[in-house]
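First comes one chain, alone, set out as structure tokens in the form predicted on its own.
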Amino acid sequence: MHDLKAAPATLGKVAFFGGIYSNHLALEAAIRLARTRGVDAMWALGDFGAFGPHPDRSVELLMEHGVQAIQGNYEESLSTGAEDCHCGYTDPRDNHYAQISYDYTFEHTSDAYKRWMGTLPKAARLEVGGQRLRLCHGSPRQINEFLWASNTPTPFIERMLKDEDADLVVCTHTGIHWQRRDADGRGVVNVGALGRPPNDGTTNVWFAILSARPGGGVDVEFVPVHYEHGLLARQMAQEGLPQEFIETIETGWWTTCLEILPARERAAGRY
């Protein structure tokens, strides 16, 4: 099994891209931004497809620009021929739209790229600023686990770090970026998603850069990405994707996959 990839080199500055969701325009813009910031490496933390149009374009960008990657639940499902995305939703409405997204992505992802996805590890380890990073999609214990800011207890984070022999867990899957770290800089960094805005009424998306401090430790910067969201919306419409998906790109408010949100995150949105 391709469970864990170890990267022995100590890095100074690393960009992390969360769920891309076929937003190839945002991915391209994020790669440009990361390069201007002088990063040593770029990592994609899974869910390259879903929600948006032309999923192969995102994979091609990852390969072209040397972005290293781990599997998300989408890559796991696509590479094994699963019938759904294994996104972790429980509500029928969430699952309805997730199935539309998965079926489109499965149909429009080449077999060669599906095979490539199957070769990716499910996790990786890096060292930045003397801190040990454990990369995953959802959480170290489950690829589709949602780690939300409002309901991830600090004792759970501390136990997770101990179990993983890590100082930082770097993840995505929720689509909303956040971090919680103690006085020693240990904790969780959820890098958010490039695929759609974080349900805040803005059209930009986000990724994260982790940088080594001169004296040791890590600085975390969440970087906004402004891209041609109107063009993406038009491409989505041309591909026959749901109007609900398009509205999110145009307005910055989530219209689908809402029922999974905890109360605090749901209250911050429009719907």
Second form
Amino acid sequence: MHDLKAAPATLGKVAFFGGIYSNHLALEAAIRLARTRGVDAMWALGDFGAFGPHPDRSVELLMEHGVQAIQGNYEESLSTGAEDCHCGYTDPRDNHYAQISYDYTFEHTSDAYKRWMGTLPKAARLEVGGQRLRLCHGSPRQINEFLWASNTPTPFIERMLKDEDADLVVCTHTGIHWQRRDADGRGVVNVGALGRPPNDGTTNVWFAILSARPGGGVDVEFVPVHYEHGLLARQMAQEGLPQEFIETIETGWWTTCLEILPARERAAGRY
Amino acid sequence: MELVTLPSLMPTPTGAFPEVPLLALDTLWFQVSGTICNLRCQHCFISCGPDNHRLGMMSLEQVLGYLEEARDLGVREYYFTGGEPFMNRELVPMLAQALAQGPTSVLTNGVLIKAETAAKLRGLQDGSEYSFDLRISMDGYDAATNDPIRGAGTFERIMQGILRLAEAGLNPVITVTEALPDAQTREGRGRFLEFLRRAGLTQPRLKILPLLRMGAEAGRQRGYAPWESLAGAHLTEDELRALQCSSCRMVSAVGVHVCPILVDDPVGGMGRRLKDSLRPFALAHPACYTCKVDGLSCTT
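Next up, the form predicted together with the partner chain, please; the one we just looked at was the form predicted on its own.
Now the full complex is given, and it begins with the chain already shown.
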């Protein structure tokens, strides 16, 4: 277990994977990319399952490649036998598809992996380039809080960093990557998701690499991952997953769980 | 008509009212036009109307003062409401300042939104890195269902407001209360979304709100009964977090109130400045029962 009070590990270059949503093909491609970029460590920020096919395959990749991990709401729910994903949606249409996704993932995740998920911490701290990183799934205070670019303003970020005694909050949960940092590089980095494209009409997905600058500070790079999305779509169809989920993988436009989007992110999509 | 015989048999709860701490001040509401409204809706929980001046207009100076305090406290989002907020002539500069420091929403009946207003609002949206939302209330998809509640001729005028926003490239959230029977079922909500799509909203968004049995609504149907009380109730951590009074405050021309609902009742008063209002609140008002039991949240 990672103890938030223990001295954080100091690293030079770290890859962060957001929601994987059972997209094992994208995860495999991302791990390969991260390795060629010479990272010191890889971290997965939760939600390994959901949406996609064969959830155990993603867990096996994380274990095989020594990816360190914290829980997302999916791991919390799967490991405690909860009846739903606790995604944090408020609209019945969002919850309808969330339930289909969770029920499939629950049924196809092995018990041993569910138990392993229960052993993961919900938070971690690292140090990169002299900056104190606070890793979480949704937000530091709540595993399923959505931090979107358009509704996470600077004064709120400043309060969060003060409350957390941190320089950078590194999170996922929304599925769209963004960052907002001040002149000193302090702020929030949402690393996006490997599980599905960021509702932009392209088929590639994203992760983030944070690197220490020689003189101190952190560079943030969002890395696009091109993978065999057609193969993933075929596997999803074979598993009987909804056509709406497959369409997102094939087109890059979100078709479900849209009501939670703030106005600006919603307007950027097709639906 | 509702059956009142069964509820009247419910026992009246006793015991202390649970207290809700302010876990974090995330949402700040502005009652910018007080109780002054161009409509007189039959279900309005604070009985707003053209002649209700119990709560007056906020000045730009007042709003800027609270925004400054909110920035220092790390508030996440802002909502502007009334009454009808577009009756406040300084609304646009108020919104511009709010949007400079966080995501902002306006709750309106849409009737006063002319093409020129819609263009200004589009400018506000384009000028901010944060989300800007308009939320328009209506009570049906035709005059026959809407107008008895909102007033004769209002359906047409609301639809015009919605379409002007859509033409300006803004996508309002449509709010419907449970006064509309269709709002209570999945099929009914589907019909409403289809209606909005046909009307020209390509990404229709819908929010359903439960009714609050106070103000004008108490006369339209009924007020709260003695059994609708949280006396003696024990709330879990998650239940506390779900209540909006654990994360919001409302400001009006007369000071700070605990939430957007208890703005017209002394029980909701929390002081003059936001820093005075960061204390727990006891859920002693019957409207608190609606928030707890129906899961009411005024945010979008």
